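Listed next as structure tokens is one chain, alone, in the form predicted alone.
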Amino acid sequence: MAVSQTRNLGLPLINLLRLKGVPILQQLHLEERLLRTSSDNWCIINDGTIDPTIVMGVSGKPQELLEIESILRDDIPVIRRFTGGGTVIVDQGTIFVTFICNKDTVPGLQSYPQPIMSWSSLLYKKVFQGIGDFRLRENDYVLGDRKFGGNAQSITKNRWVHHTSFLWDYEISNMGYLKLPKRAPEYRQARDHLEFICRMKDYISRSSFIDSTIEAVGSEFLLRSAELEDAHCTLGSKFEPSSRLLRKQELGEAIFKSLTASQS
């Protein structure tokens, strides 16, 4: 689909990178690589992963957040990416929106974590205008009181990456492997995993999330649709990506570590 809107000649350009079911490690190795070696700006759509994998932060603690024990049983996979934020799991509910962007591409935003975090929730506000209660809580898409979008940043010196976790569905049983982390947002206070989240499918259908997300950023940019063909050619060949599973030897050594620290 052609989408370049050629009345909105003043607006910056974006590419538009539309996915389904590309796996979450490949996302994010791709983001990161876009971030680091491209000047280019980038909307990248993901219409879900396709195998349940829990993906932390950068300075996430795993014996801390996760089931670790239960995710060993049961051979769930553990991503630590390049971003800040909190840890989710994520599968083929999940939809995720990325923006990429040069510090400079948005007239008057700083580049720092909360006005790009303001300015992506002015965006989805569009999205949401009349369905449900929208709102930033924190660093939280919310509706109402309860959480359906997880957010995370990496800033650099000339561009920043501002990455979200949409649940438009999930699978009660994969809320186990999570902990209720030491450091919650104060909205959250102490509600469990079922009570803290809710279900976007609840509100809008998936293709109308999907497009109208498109209309907003189209509000925003100048829309060039791009192939995945085309991101790669822009990336560096000598850049490695930061973003990487944990092997399970890691996840047992986090295990002893809690063992150990729960006894002394």
Second form
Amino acid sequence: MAVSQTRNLGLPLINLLRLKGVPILQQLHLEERLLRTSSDNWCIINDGTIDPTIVMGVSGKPQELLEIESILRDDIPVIRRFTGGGTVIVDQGTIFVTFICNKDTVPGLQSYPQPIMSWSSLLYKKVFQGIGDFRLRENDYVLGDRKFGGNAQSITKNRWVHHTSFLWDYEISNMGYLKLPKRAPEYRQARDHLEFICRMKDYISRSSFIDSTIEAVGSEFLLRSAELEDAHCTLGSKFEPSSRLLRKQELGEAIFKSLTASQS
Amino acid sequence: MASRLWATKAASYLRISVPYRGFATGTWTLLICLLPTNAVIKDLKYADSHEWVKVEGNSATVGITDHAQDHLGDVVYVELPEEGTEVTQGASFGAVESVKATSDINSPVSGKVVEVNSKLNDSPGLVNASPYENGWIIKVEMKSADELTCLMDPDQYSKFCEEEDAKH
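Now show me the form predicted together with its partner chain; what you just gave was the form predicted alone.
First the chain shown before, then all remaining chains and molecules of the complex.
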């Protein structure tokens, strides 16, 4: 895949796309298309998504991760995304930040999961400088010992995407749709969701977080403002994204699987 | 994890399988200290995206290398293609998930998938424990053996990995 970069003062160019309230499935489709069919670098910031939506990683099993009966009762959409990682419930209190880069964009960065995550944590360290005890802990962004952002990645031959859903705020009742995952970091120590996560709004205002993030990105890249139309123009028309909404029938079948498994 | 990794590398280098979750003990320890960082197997060909291929007639077995599994971390899921799928040299045919990331697996050869390693559905960690043997991913009926000239031999691949790691 051709690498397209313009360097000014040694900084690689990145298109900064600021969105507000774009539905998360639409955002994921855009990300996957840009990953697979664009040769530019992109930073996408989506300030909130309209409807509460559950987003599982590529290998997520609904029967293990979700309280499906409640989800069906309350008509909560469930999406399987194209990146790895765990399950989140997102809504208008969530701020999404995504990086899509060519593999040689960041000097000295190997396009494998750990190095990319380390790089991103150094960027966010600048954002939270003097604000809270921010660190990357067992692949989670934490303030103290509480997680406030879920991150995940997808890596192709020549490009990678790293995206994060930051919990600026959340509804306590929404966390009830998620089960305790089987695969959890050690530092979680079997805490339930409300004891494990924290709200970013307790540390930083929404606008300050977004402004500081853009400033941090600007310290490593040359920013070029982009509009959604610019992103759509660069996309190859043949590519079909894999992130999708699970059908109610699939969720129903997952309940059946769960009952069968518990009886065997 | 570290001692298991070294046991895997020793076994791969010596072309001996070890049980999944085997640990290095006694006799292996001295040998392991003398081994290169990532194992590379003779008689295989290698792609610059860190897949290996073993060719027998016009049948090719494909997997990811020890270097790849080492850098990816613990594999928790393998996305396999369906049998009958056409694959193209250099193009993605599936993915592995590790450390919250999906990473493409690219085919070193073109052809048709004739078999997938379904054991990876229940035991994705075979890719880490036995990347060159039990962790194989697909078997392909090759379109053309000419494509193999684009791939690296073991010595070229070893040097490629060293240069890549040195750059970062």
